[in-house]
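This document opens with one chain alone, in structure tokens, the form predicted alone.
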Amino acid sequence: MKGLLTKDFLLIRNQWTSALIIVAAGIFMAFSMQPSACIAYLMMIGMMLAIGTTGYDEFDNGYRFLFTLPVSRKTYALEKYVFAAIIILGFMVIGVAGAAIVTVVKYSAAALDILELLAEALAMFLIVMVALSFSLPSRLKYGSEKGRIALYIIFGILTGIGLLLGYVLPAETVNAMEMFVKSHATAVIISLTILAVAVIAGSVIISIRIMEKKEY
């Protein structure tokens, strides 16, 4: 797996200029919106960068060459999740640091609650990993182009559900849900963690089966 991780890190290293622009855009977003918004933005970008490495592997019959090396398909699938988690965590750290700095500059040092910011970042990390769990299997099964379409469909459905709930649910219910989450933050995070781990584990199993059944 170490060799695969090295390969993927070298692949995205060539995109450092784009990464700097993305980080700058995230910091700007933190100033124009809620500071914590840049954390979710950067982690989503990190997820997309990680998933994008499958396109490089697929290009020009890359899989055929890759699997002539001492690399199993199971290891390949597992590595993609490990690599994505590392990249998303890295962008999360940058996002938390940026959000903290923006909060101090935009408001004051007293307005900065680092524990609350870290809790939000952890919840966002779990959500992004769940999104990865839906996106990566479709990318591995259908390839770069069709997988990208499937990714847009998935996010479109999730966004539509979110907007529908926001429209249907009365403001009192939304406020009550927010108060419940704040007053039971620990229980909510533990529940989200258990759910996310279960979804990710299922996604890993599906991805391994996809890779083992594919012919190159």
Given for the second form:
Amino acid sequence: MKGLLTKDFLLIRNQWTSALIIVAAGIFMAFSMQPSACIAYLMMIGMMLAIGTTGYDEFDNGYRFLFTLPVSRKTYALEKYVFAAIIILGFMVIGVAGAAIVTVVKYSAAALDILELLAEALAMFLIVMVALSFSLPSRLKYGSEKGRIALYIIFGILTGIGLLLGYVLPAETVNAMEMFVKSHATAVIISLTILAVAVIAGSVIISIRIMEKKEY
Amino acid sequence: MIKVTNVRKTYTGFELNCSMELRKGTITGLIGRNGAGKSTLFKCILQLIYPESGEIKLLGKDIKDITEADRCRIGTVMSDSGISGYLTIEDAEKILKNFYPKFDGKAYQEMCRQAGLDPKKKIKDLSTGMKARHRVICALTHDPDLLILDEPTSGLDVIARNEILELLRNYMAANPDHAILVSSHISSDLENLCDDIYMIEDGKIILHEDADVLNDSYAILKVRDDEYRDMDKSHVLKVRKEMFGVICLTDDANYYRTRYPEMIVEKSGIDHLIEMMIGGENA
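Return one more block: the form predicted together with the partner chain, after the form predicted alone shown previously.
The next block holds the full complex; its first chain is the one shown before.
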């Protein structure tokens, strides 16, 4: 896995100018909106950068060479999640630091609650990893171009389900759910974390199967 | 080192169905036209594609049991693929160092220097010849026991081809108990390099012979129609009608030289051999 991680870090290094612009845009966003908004933004960008390395692997029959190296398809799929997690965490740290600085500059030092910021960032990390769990298998299965279309369809369906539920569910039910979440906050957080981890684990298994079946 | 037994893989309009063996200490060549099945067979051996039936043994193991450690013992060149073009020669070294425990950075740098490869240059910006040389260097510098090279000289001029062939000869000279499986559609590349030659056509092995036997015993007989009618055809493999009469491919040149001293017996060469094996008719 070390070789694959080295490859991906070297590939992503080529995009450092884009990354600087992205970080600058994130800081600007933090100033003009909620300071913490830049954390989610930067983490999503980190996820996309990490997923983008599959495009480099695919380019010019790259997979054909990669799988002649001492690396199994399983390791390849696993490495993509590990690499993405490292990049997303890296962008999270930048985001948290940026949000903290913007809070102090824009408001005051007293307005900064670093623990709350970190908790928010960790929750966002899980959400972004879940988003990755939907994106990566489709990219691995269908490649860069078709994978992007498949991703739009998946997120379109998920958004549709969300909107439909909001439309169908009576206001009392929604209120009752909100009350339940507030009164059982810890249990809800633990349950959602377990659910997120399960989704990620499921996605890893699916990605491994996709890679093992593919022919190059 | 490699044993392929009745491996079958089908695509629309094409079927690979063949067996072959690569022994320790030998350079085995796989020769055939473009689309004959060379790359398909290589991909089966390297598990890039999965055969529908048959058995492949690599380094004495069934390919399904090959581990990442076993793969460290193999150096590979695929003609149309290599390390990402967005990386530099220097980056490739860092990557290979992290893949192969026995990777020799000094040898890599020295071979790249000799080949005139600029460490800072991106692979996509290299010429075709430079890219091919770099692929071979990548395959050689982790002390592999086995080299599997699919068309390593494809698209190169004669000088670049000879430089690559020289790298391979040096590798075998330094490691006489290792082995190379190499494919090409350029017969002269394999003619002077290999110990053993397989010829593939339409997914099937149509000829397997020791390179020395090919050189010494195989020949082209040029005969008139009446000579052809009366001659002993027991060692004629293929025949083709020509303006002057018939040309025959034989696997026993001496037999005809001794028995018919007047007959024109010419050394066949692999190109002619392929031409006859593919285009000729049975005697």
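Here, rigid core means the biggest group of C-alpha atoms that superpose within 1.5 Å across both forms. No experiment lies behind these values; they were computed from the predicted model shown. Numbering follows the first chain given and starts at 1.
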Review point. After a core superposition, would you say T68 shifts its C-alpha by at least 2 Å between these two forms?
Key: no
Check your understanding: With the core lined up, does the C-alpha of L192 move 2 Å or more between these two forms?
Key -> yes
